[in-house]
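In the form predicted on its own, a lone chain appears below as structure tokens.
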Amino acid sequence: MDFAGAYTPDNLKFLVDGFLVTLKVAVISIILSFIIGGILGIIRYAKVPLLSKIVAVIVETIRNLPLILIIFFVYFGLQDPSRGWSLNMSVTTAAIMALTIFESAMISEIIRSGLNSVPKGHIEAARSSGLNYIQTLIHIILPQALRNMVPPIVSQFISLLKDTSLAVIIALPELTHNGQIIYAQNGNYIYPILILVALMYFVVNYGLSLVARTLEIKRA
């Protein structure tokens, strides 16, 4: 192992515009699955007749994909010009997309279970004192449920964050594609390499899993 030729000021330079790729892709991923997970959950939550069942579908199916098979349907599938039609996308638009679609699915699970844990009680007497459903929707239920949601939901950011090392097969330029380049160069560079990406991988994913442990301390 050879720590000092592994850590060279490129050499971390390099991994360090890896990181900042996925923390960028990341962050995105997170801001656009949260909405859309949002609209789903409560989509599903409310039963809108046919809707709910479609979205339902759409939902169990993503849930149910291995997320490497969504990354290659969105960067290879979605641009193959032999169809006639093509997007045409950038590999960072490609992983960015298939993570919303993958996470938007296990969000709106969380979301649609926290709506559920709401007991009726509270449902039926903010109905009647008044309040029509979308009223009670966003004033009773919401805030009650966002309570319950949010340690779930950032250990599914946290599961976010990792899963973006799996964009390496679309050659993202993101964290663990830049250390893979690093010690394709000299063998004695894995395990420094290797250790360095595990150990800012950690370095935020704890910091993260800490705030869930905040959050889950004040919600008891």
Second form
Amino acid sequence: MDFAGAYTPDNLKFLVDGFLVTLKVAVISIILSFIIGGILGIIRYAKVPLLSKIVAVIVETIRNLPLILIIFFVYFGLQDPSRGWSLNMSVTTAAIMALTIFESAMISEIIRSGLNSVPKGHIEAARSSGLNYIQTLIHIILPQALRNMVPPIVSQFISLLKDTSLAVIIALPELTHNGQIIYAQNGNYIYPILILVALMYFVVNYGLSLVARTLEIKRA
Amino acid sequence: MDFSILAENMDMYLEGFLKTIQISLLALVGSFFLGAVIAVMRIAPFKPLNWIGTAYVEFVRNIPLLIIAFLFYYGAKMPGFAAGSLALTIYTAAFIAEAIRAGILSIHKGQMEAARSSGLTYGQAMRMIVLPQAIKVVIPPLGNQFINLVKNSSILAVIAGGELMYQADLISLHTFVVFDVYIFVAIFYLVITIPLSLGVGYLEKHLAKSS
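The form predicted on its own done, now the form predicted together with the partner chain:
Below, the chain from earlier opens the complete complex, with every other chain and molecule after it.
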């Protein structure tokens, strides 16, 4: 183990660069997933005939597949030369797309259970005081539900940050990938680099989990 | 879809499928025992044990599974299958520990106090009074962890673990087909995970009603 050799300024900068890519991909994916997952969650909650059923099947299918398969599928499957398909997608686009597909399904469930957590009596009261369904949704259900959703969404963001590491299989230049490049040069760097990379993930994720916990305590 | 891909490579698909099931069961048993030990450490009336348990859970939960697998595969130079099983066990144990701990904490304190005052030791009270009741609360989240395990076992593809996803990589390398190969892989995964998640959903409803 060669800690001094592994932690040169160049190598550290390379890891930080990777970490910035990790964060960028994670943040863009979570924002997109929140929007798409929100729409899907509301559709399932509202029990729109047929449409809700279709969304349920899609969401359940995606939730039950490994993310690494989805990443592979988006990057290689959608640009399958044997079918003559080529989208010329960059690895970053592919990673964001795959993570968004997977996380949207996860977040739609969080949104749905958040909406379901609003007591029925509130909805009935709102309807009987003359609000229509959409008004009830916007003014009564969503504000209460959103508060309940914040902690699980933060946890989901933590798992998204960890999951970005799976994009090594398509060589996205994120933290895990950059770490791999460094220790591929010298076997003595393996432990020092992996430990440092683990710590970098840990610091951000643990910080986020503390935020989630504080929010949960405030809510209770 | 080109079903000849499936037919011609059935042996590889099946080999991967069985490996995926095998590794998931192996890691489930391992992580259940490790997780139970850590859960008990976290609630035992002895501070240093609490700290060790908490440190384990917080550290493992907040780093990617892949990094743990790399530590064993590249660091300790273990074969892919062993490195992957060990990493999955260590990673999943942290989540199972939390599920078990939540289950134990959901049992009313009076149960433990009553057991202790009728002469049982802490270990006996835990084993004979608290744990049997906690199990009911713990089963649905354990089921969810098993689903996660099956899905997470796919990371073995990155370290040559020989499971479903890895076999698929090999098939697509020698057939030059990507799309169809992975559609069939997806179906193999769904064959395991969909029944599991329906089962967990049923248990959640059923156990919630009975308590």
